[in-house]
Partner chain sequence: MDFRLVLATKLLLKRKGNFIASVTALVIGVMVILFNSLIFNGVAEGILRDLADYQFGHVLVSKNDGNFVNEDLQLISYVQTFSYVEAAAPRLGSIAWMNSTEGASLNEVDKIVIIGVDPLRDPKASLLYSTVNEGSFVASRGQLVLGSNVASDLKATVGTRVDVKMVTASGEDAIRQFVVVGISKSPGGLAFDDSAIMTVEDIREITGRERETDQILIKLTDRSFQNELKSRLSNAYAEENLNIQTLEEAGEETLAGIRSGIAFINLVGYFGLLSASFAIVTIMMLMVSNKTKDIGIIKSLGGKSTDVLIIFILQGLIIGSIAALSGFIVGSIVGLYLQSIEFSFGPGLVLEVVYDPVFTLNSSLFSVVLGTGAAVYPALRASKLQPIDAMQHS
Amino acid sequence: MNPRRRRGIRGNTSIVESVRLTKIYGSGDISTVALNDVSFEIQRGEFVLIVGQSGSGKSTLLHMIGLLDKPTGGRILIDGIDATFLSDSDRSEVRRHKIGFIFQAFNLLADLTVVENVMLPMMMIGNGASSAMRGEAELVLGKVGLAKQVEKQANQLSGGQMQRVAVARALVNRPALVLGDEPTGNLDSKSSQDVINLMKELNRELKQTFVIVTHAREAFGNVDRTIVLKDGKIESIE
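In the form predicted on its own, let's see this chain only.
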């Protein structure tokens, strides 16, 4: 991978920089504008929420930031890398090295142990010997309070524990950015609050950047910034 690395459009070192980002699905009379001229920056170490009504463009924006989809117009920079026009293979490389994902449905492999699930991102990029990868995975699992569950099968855990494994998996490669797509959507209220508190604690302790799409804005309490979307546009940044 040799994607062009550059400083942000305005000369800073943002983790995420969106410049007039636009996404249109379909064409002609059946086209849908999912994002329309969206510009913002996210700095290293921030905890940022993306909120809005259903259909406002939240998930589309997260897919743009996570390099899971390509914009129709505008630009997206991740940790100084202009990813707008990268090839599919280079986009995949940036995702593997720079971005961790936490999904609503956990996306754990039931036939693997907890520690094996967390090791998967490291295995995908060949990050050292197996023993070293396991040691790193166990270290991160300790940080999320699962040091005693490393050998359990993923399907033996509670929902809250499974999401803690998902958080550990997102962090294990020490990414520049962790993205969460409704990460508490499948949890009961107590487990949901526990996972929120965990992510905010890791944000403070590790200076880890989190960007979270959520319908549960109030549950997160104080965050660095909240991007409010409406009809594919930024209504406000609070």
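Pass me the form predicted in complex with its partner chain as well; I've looked at the form predicted on its own already.
Here we give the lone chain, stripped of any partners or molecules.
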């Protein structure tokens, strides 16, 4: 990878910078514009919500920020790296080192134990001995209240517990950017609030940037900023 770092629009180093980002699915008469000329910046340590009605382009935008999908037009920069034209391998490298994901469907590997799921991002980077990675994974699992569940199979946990494992997995490498795609969408109200509190607490404590797509804006209470999308465009940034 040969990252090309640049200064943000405001002159400081942004963790996310979206410049006239456009995503069109399909082509010709059957094309759908999911994102249309979307520009914004997110600073380090911010807790940002992306909200909007279904079909407004929230998840598409998150996938662009997470480098899981490629834009049709515009540019996306992560921690100063212009990722727009990176190869798949280099995009994976950026995801591995800089981004953690929390998905609505938890997306844990059912064949691994809880601690193995959390160790996986560390193993991909390959820093340190296996025992050190395990120790670190157990520490983070303790932080999310799952110290006693480490040896369980991931699919033996409740929904709330699985999302906590997903949070632990997203945070274990201390990525600069944590992305959540409806992370409370499959949880009951109490589990939802627990997970939200946990993310906000970790954001304060570890100064990691959280960008969360949600329908449940109110449940998050006060956040640094909220990006409101409508029909693939930014309606407002509050």
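Residue numbers count along the first chain shown, from 1. Between two forms, the rigid core is defined as the largest C-alpha subset superposing within 1.5 Å. None of the values given here were measured: they were computed from a predicted structure.
>> Given the rigid core as reference frame, how large is the C-alpha shift of residue 109 between the two forms? Answer in angstrom.
In response: Its alpha carbon moves by 2.5 Å.
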